[in-house]
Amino acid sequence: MKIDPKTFVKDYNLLVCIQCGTCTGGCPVKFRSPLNMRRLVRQTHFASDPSLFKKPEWWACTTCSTCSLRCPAGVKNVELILGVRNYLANQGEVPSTIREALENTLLHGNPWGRFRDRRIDWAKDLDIKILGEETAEILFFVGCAPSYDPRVQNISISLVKIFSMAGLDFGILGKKESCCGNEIRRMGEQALFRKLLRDNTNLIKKIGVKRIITISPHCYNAFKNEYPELTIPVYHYTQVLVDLIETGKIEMRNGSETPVTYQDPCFLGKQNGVFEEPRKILSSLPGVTFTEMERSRERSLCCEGGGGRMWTEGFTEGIRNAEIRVREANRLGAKVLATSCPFCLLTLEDAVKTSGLSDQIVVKDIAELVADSL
C-alpha cells in the first residue's frame, strides 16, 4: 500500500500549524531522541514521498499528548504519529519488539504473550467473583500488567483488600479478560484495536455491570474515550478510593512519619484531568507529609512508559526520564515516590535501582499505601 504524505495534512489539521515550536519544547524525549514534532509536521506538510515515514523518530514518541494539549493552533500531533504508525504496521514495517507485542496480544490477549489461563493466578487465594459465572454491580478491570507482572500484581491484591473491606459488590472477568487496546492503538495496529474494542464491549455489555473500575490510567483512557458504544460509567481506582475515604467506608489507621511526593501519570493527569483525587488520598494517609515536585500536574514529566515504549527498544539515548524523576523526588527529601499507574511504577522502580537510590527512596502505588494503612 502506497500513501501520499499529504493525505495526513488534512486529516490531522497540519495546515494550521504556525511552526511556533511549542510541541517540540514540551516533548519529554526531545533531548533523548531525534524526535522533533515541529519539524515532522513541516516535513509531512511538504513531503513528496513516503520515505519520510522511514525515520526512526516516529517510534520515539510516548504519546503523552503534551504536544497536542499545548498546541495553540489545534494540530493533532499525536494522531499524526498514530496515523504514520498505522501505515507502517500495515506495511509490516514495525520494530521487532513491537511486532512481537502485537502478535502476543492477538494470540494471548496481552502484549507480553503470557498464557490466558495464567491471567488470574494472582487471585488464586482470594475470594473474588468471576463475572459471567456470578453477577456483580461493578467490573474490576484488572488489566495486563496488574494480572501478569509479579511486582504490579500487588496493586491488584491491594485493591481487592480495599474493595472487600468497603463492601463493594465487584467481580473480575478472569480468564476472559483481554487487553483494553490502549497501547495497541498507539503502537499503530488499528485493526487489532478495533477487534479488542468490539470483543471487550460485547463482553462487558453481556455481563451487565453498572460501572467499571480500572487500575491502569491507560485502560481508563481507552474505556472512557475510545469505546464509543460502551456507555457504562468508567472510573480510575483513585476516584473510587476518594469516595470510600470521604464516606467513611474505609478508615486508615496505620502509618508513620513519611515524606511522600507524587508522579502524575500522563494518561490520568494530562489527558483526563484527574489531579486532585490522588493528592486527596495521599494527604489522608496517617503520618504522611505530602510535597509536590516542581514539575507536577499538567507539567509532570512523562516516565516514558506509554505509547508502546514498554515494548520498544532503542530510538532514545542518555538518561531516562524515570531516572531524572526519581532523582528529583530524592532531592525533594521524599522517602516514597507514589504513583497510580502500573507503567510508572515499573519504570520508576527500575530507575531507583539503576540510580543507586534503593536505600534512600522507594516507589509505591497509591493503592499499596492505602492497603498498608488499613
Contents of the next structure:
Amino acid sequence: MKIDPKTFVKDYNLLVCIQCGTCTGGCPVKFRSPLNMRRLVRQTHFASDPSLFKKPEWWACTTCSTCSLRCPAGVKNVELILGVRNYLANQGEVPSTIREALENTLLHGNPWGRFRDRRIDWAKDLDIKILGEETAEILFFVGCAPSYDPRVQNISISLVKIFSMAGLDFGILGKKESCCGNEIRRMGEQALFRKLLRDNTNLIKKIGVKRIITISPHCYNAFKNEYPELTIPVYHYTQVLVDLIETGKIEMRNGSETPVTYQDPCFLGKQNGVFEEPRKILSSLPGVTFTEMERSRERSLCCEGGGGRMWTEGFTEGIRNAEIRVREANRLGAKVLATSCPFCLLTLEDAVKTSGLSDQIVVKDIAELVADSL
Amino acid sequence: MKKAIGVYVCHCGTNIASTVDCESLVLFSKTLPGVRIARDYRYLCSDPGQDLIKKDIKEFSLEGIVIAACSPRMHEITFRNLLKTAGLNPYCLNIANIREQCSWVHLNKGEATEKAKQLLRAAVARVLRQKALETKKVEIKPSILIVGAGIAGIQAALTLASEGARVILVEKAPYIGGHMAQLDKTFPTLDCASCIFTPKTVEVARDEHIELHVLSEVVGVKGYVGNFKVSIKKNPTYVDVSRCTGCGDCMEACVLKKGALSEFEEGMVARKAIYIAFPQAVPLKAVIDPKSCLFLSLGKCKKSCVEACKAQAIDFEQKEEMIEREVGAIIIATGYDLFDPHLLPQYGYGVYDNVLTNLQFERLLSPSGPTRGEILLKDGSSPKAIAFLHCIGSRDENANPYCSRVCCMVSMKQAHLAKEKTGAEIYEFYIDINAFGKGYQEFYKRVREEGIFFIRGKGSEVFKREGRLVVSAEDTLLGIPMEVSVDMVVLGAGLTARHDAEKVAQVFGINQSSDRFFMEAHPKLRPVATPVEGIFLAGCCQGPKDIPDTVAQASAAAAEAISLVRKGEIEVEPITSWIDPELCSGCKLCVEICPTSAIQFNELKRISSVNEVLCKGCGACAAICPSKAARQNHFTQDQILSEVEELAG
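Would you mind giving the form predicted in complex with its partner chain, to go alongside the form predicted alone above?
The complete assembly is shown below, putting the previous chain first.
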C-alpha cells in the first residue's frame, strides 16, 4: 500500500495540536535522543521536505505512549511515529537490525529468527496440553521472548507450575504459536502485522478456548486492543494470579524477609491500567516488604525495551533509563526489583550488570517470585 | 359552510424562496377547502407583512390563519399576537414550517415545493378544526428563591432585598460566602477579598427581607412560573441557633483528637466535630458534623461540648426538618467544584505534601488560613522555588475540554503574592495566557516585570528527586525539554460543574450543557434565563466565571426575577389537557405519568381531573389514557388525525 505523508495530518489528528509540549516534557528519552515529539508533530504538519522522515530519532521512540495518553488535545502521537516507520519500511529505509527482526518474524514467527521447531523446547520436561491436538478452556499464549530467551523461559516454566497447582485447564499453541505482532506493528511493518493478526485470529478461533492468558504485556496489549475480531477475553497473567491467590487456589508459604520494589511495564500499567494486581501479588508474598519507587504507576519511567527498541542500538545516548531505575531501586534498599514483562526483565537485568550492582539487587518477574514461594 | 381561512407564504428573503416556489404554493393554496385568500410576501414577520394579514382578516372576515414560514419556535408568538390585535382568537393560527423542515434541508426546488404543498395542505386541514382557546391569568407569588449563597447568590439576594422583595436564600454549607469567602486577594486589583465581601455577608444576615437557611437543600419544586412551591430540607445543626453566641468554647472542648479535615481550609488542617468554619462565618454559629461527632456517629462520648456551652445551645435531639415556601421566581446560583487533580495522577497530587491546588494555596495566602498567611511547606520551612502549573483539568481532552477562564489570572495573582511574600524563584508553566478581562493583560505584564519565569510549555509530570519536587516539561519556545526542581507545586485546577449538578437539574427541571454546567436559554441573548420560565441562573453554575462576571450575571438575574414577580399576574397557556368525566374509568394511569403532578384522583367519584394551572400541556395523559377520556386542548385527536391524513395523502 502506498503511503502519502500528506495524509498524516488527518490520519493522526495533527491539526488540533496546540504545541504545549506535554508530549516532549513527559518523554522518557527526551534527554537521551533528539526526539522531540512536539516539534515532529509541527514539522509533519507542515511537511514539505521528505528529509524530515530521515531523521534517526523516529526510531528512538519506545512507544510507551506517555505522550499520547497525556496529550490534552488528542493528537495521536505514537500512531504518527508508527505511520512514519511504516512509510519508511515501505521505502526499505529501516535500520538493518530492525529489518532482520521483521524478516525473521515473517520466516520463523519470531523476531530473533529462532527455529519454529524449537519454540517449545522450554516445555519439553513439562506435561502441557498442545491445543489443536487437545482441548482446554484457557489458551496460555507464551510469546516469543518467553519461548526462546533462556532467561525469560523461567517465567513460562514458573507460570506452568502455578497454573497446574491451581488446577487451571490450560494449553499452549506449541509450534504453531507465532509472534503476536505488537512490536512488529510498532517497528513499522503494518502489512506483516496484519498477516500475523489474521493468522493468529484464525488459529485461536479454531481451537475454541474461552480465555487467553499472556505473559508479556505486549501480547496482552495486542490481543486486547489491536485484534478487533478476537472477542475472547484476554488476561495478563498478573490478573489471573491475583484471582488464584484471593480464592485460595494457590497458597504462598515460603519466603524470607525481602524488600521488593516494582517496575510498571508501560504496556501493562500506563497503556492498559493494570496497576493494582501486580502490587497486590507482591504485597501478599510471604516476607516481602513492598516499597514504591518514586516514579510509579502513571508516572513510571519506561525501561526503553518497547517499540522495537529491543532490536535497535545507537539512537540514544547517555545513561539508560533501565540503569536509572536499577539505581533508584537500589537506593530504596530493595533487594529485588520485580516486574511483569519480559522486556523489562531483560533491560533491567542488563542494567544491573552494567551498573555493577549484581551483588546488591536482582531483577525478578512476579511469576518467578510467586512460583518460588509455593 | 367551512371556516374562512387565509394562507400566507413567507419568502424569508431567499431562505425559503430560493428553494420553494412560493408563487405556485399560493396558487395551490387557493384550491384547498376553506381557503378564502392566499398570498406570498418577502418577510411576513415585518411590520408591513403583519399589516397585510391584519387587513385581510378584517376585509375577508377570516376565521383561521395559516402561515407557511419558519419554525413556530421563531414566530408563533408574533403571529398569535397579530391575530389578537386583529380581533381573532390567537389559537386559530397554524404554522407550516417550510423553512427548517423544508427549504433548509432540501436542494431540489421541485421536490421541496411539493413537500411544502403537503405541509401546507395539512396545516389548512388542521386549522379548520382548531378551536378558540381562552388564556387564564394567575397571580404571581412575590417571593423569590435563591439557591446557593456564594457571591452570586448573595449579590442577587442583596439586589432584590434593596428593592424590597422577599428573598428565601438556601445554602447547603453551614455558612454563606461560598468559594469567595476562601479567597485572599482578588485579581487584578489585589483587593482583599474578605474586606470587600464580609460587609455583604453580614448584610445578608441582617437584612429582614432575606430569609436565610444554611445547611439546607431544595429537594422538590412543584408548580410553574409565578407559582412555584418549593420543599426545603433543613439539615440539623444540633445547635440551637437562637441560643448559640458563636463563642467557640464548644470547639475547644470537643474531644475528637484527630479531628476531621476542614472543608473550608481545603483539607489542609483539621477541625473539630463541633465547629465554626472560619472566624468571619455568617451565621456565626457552631454546627456539629454528625459524621465526625463521636456521640452522633458512635453513640459514645462524654459530651464535653455540652458541658462547655454556657448558653446551653447544644441539642442532640434536633431532627431534619422539611419546610415549604411559595415563590414566584427562582435564581439558581450553586457555583462550581474545583477540578480534582487526583484524576490526573501524573501531577503527584495526593502523593506529595507540597503539591497543592490553587485553592489550597489561596488558604496559605490568607491571613485567616492555616499558616496565618505565611507561605510554608508542610515541614514549616519556606519554599525557595515554586512552580505554578496552568490548565490542570482544563483545555484537556482527558479531563474537561473547556477553558476555565479564571485560572491563568489566579496563578499569576498567586505568583505575584508568593514572590512578594517569599522572594522565591517562581515558574509559571503555561500553554497560553488567557488574560481577557479589564486590567488583566496589564497585570500579566506587571507580573512578568517582577521577574517571574514564564515557561511556555505545559507541565507534563511531577516527581521527586533528591528531596525536591521536579516539574517535567518542555520550553517550547526554545524547543528543549527541561526538569525544574522546586519545593512547592501549585496546580492551576480548573472549575467544573458541581458533582451533584445532575440532581439539581432534575429537581428544578432545567438542563445541563455538554460541559455539565447548567444550560442557559440562549447562549448569547438569554444568558441568565433557563428554558424553564421563571428560573434564572447566576454565577459559575452556568459556566466558569470570574467575580466581576458573576456579580454582573447575578444582578441581571435579580433584575429578571423582580421584573417578573412585580407584574403581579401572569397568563397561563390554555394548551392544557382535560379529562372527560363521562369517559374516565379511574385507572389512574394519567396520575402516574403526569410529570407536573397536575392530575388528581377523586376518591369519592373514582375519576381523575386536571389542575389546568399546573398542567404544562405535554400530552402524556392524553396518549396513555386507555378510554380516551384525557384530551389535550389544541392537540385533539380530530386535529392531529386530519393533519396526518393530509400529510399521508
